[in-house]
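Just one chain is shown here, as structure tokens, and it is the form predicted on its own.
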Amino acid sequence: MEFDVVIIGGGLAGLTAGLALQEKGKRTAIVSAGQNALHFSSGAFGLLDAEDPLQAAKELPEHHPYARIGAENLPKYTEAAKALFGKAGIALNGEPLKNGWRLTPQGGLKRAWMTLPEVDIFPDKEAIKGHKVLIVNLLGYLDFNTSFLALGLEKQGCSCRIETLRLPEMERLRENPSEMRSVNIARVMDSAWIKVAAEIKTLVKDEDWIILPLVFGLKDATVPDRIREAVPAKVLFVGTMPPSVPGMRTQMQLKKAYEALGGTFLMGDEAISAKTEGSRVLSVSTRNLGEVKAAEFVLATGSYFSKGIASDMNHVFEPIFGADVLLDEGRSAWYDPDFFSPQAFLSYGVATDGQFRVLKDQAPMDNLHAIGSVLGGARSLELGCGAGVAILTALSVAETI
């Protein structure tokens, strides 16, 4: 098999790059091993956890991906991101270069760059104070902690009441506790949401907010808005323990849009090795298809969770190409004994030049780029920029190619 571009990794970064490249007329393939960080998504995308993200981006060190893109280019790429997602049927909330606030499952607020349609974004922290809140859960669903949520909201001046719905449609799932997971519930809710909305209407007293777990709209993205229209109060959907219903739907929507543009999505396959000649990659070998050739390759394999970066007791390495890894020398510098401190190893990843070309033996590979959380120096958890790095580096590399 041969393509213009082969993208290794089918998460947020890989799908964004694939969509952008297909739009520009490239013939691409995405090799996707399966589960990725979108399956853990809160429904919100972070650009940078800062009051002024654009100004904060200008002050980042040179190895951070935003510094490689150039802060002056962030407005262009954020607008392009919103347009690209819109074409895939995902209308993002929020202003592209201004942070808002989203409600967390602990009843607090966290900065958000843009959110999926069912996740509300607030202009400031004051917007959450003083509300009367009805928190509604489904009987037997343990991945949505209503007590934590109520406690967090009450600390911010809200008054909360908790109710539980018992629906006949859920009885079969409750027979086995492992079935009471968000995705299984969401499959039922695509058809049972009308009954949910009717039951909620009988529970409402004088509350002006109703909070529901985000287990609606797996296949039908209109369900959350239909519930909002049917209930006589403001309905907020709050994320739960993974797997993430909005994250999985987002991946399905992006994949569908990618394939509609002619892209080839190799689901359940895995790149295991590469053939190189000098500074060029000639092909990658996948577990299912063997050798796949291309003129350009994009590494979007993620970090430790998805095995884009691997480690043993003495090494941190990139397993497919043997790329250089940006890391601290000496194992003692990899971590802080204080569990709650920023951990250095979480920022380790592939080293690149200014165009995100992967470095190997300190020299750039001509036709191999890296995007997303496989990149070194992003400090995504610490800086709150994981999704932003994934989307914006993907668009930057797509433009370069």
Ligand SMILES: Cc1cc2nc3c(=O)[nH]c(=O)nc-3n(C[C@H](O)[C@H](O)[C@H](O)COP(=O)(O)OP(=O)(O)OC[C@H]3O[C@@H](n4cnc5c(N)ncnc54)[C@H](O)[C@@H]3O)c2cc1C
Given for the second form:
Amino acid sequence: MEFDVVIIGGGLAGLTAGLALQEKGKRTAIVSAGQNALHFSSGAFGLLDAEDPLQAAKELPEHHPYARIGAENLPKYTEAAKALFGKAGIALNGEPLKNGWRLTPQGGLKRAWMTLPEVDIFPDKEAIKGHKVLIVNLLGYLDFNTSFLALGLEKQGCSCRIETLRLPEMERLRENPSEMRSVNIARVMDSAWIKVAAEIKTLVKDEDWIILPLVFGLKDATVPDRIREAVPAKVLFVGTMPPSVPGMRTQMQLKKAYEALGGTFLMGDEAISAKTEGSRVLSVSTRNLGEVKAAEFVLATGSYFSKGIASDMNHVFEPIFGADVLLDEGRSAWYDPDFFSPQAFLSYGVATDGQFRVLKDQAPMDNLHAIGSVLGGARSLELGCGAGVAILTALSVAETI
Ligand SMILES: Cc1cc2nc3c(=O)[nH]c(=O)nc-3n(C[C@H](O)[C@H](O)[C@H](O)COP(=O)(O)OP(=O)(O)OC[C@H]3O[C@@H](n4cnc5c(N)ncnc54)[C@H](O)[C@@H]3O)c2cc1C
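Let's see the other form, the form predicted together with the named molecule, since the form predicted on its own is already up.
Next comes the full complex, and the chain you just saw is listed first.
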């Protein structure tokens, strides 16, 4: 098999790059081993955890992905991302390069760059103060902690009341507590949401906010909005324990849009090794297809979580190409013994040149770029920039190719 571009990894970064490249007329394939970080997403995408993210991006060290893209290019790619996702049916909330706030499952606030359609983004912290809130859960659903949420909101000056709905449609799921997971519930809710909305109408007293767990809109993205229209108060959806319903739907929407543009998504396949000649990659071998050739390759395999970066007691390495990894010298510098401190090893990843060409033995590979959380140099947990790095590096590399 031969393509213009082979992308390894079908998470947020790989799918964004695939969509952008297909749009430009390239013939691409995405090799995708399995679950990705979107399946655990809060429904909010982070850029940088700063009041002014554009200014903060200008102050980053030169090996940070945003410094490589150039802070001046971030607005252009942000607009491009909104347009690209819009064509896939995903209307992202949020203003380009202006952080807002999203409500957390603990009733607090966290900075957000853009959010998926059902997750509200507030312009400032005052917007969540002083509301009368009705929190509604579904009987037997333990992955949405209503008491935590209420406690957090009460600290913001809200008053909260908690109610639980018992729907006959969920009796079968309730028989086995391990079936009461977000995705299973969401499957039922694609039709049972009408009853939820009707029940809520009978429960509302003088509340101006109603909060529901984010278990709506798995297949039908319009369900959250239809609930909003049917209920006489502002409805907010708050994230639950994984799997993430909006994250899984987003992955399906991006994949569908990618395939509609002619892309080949090799679901459940895995790149095992690569054949190289000098500074060029000739092909990758996948578990199902054997050798796959292309003119260009993109590494979008994620971090430790997705096995894009692997480790043993003494090494941190990239398993397919044996690419150089950006890390601290000396194992003792990799981690802080205080479990709750920021951990250095989490930011380790593939080393690249200024155009995201992967370095091997300190020299760039001509036709291999890296994007997303496989990249070294982005302390995504500390800086709150995981999805931003995935989307913006994908668009930057797609443009380079
Ligand atoms: C649990 C978790 C939750 C997160 N939540 C958020 C959030 O809410 N907001 C936010 O901004 N950021 C979040 N992040 C940060 C996250 O890294 C980014 O948001 C982003 O989704 C990463 O996308 P990615 O495509 O680079 O990597 P991933 O999503 O990790 O995708 C990599 C893909 O590559 C595949 N792969 C790996 N090796 C191979 C191989 N050899 N062959 C084929 N395929 C392979 C993996 O199976 C996986 O599907 C989260 C991260 C984690 C780990």
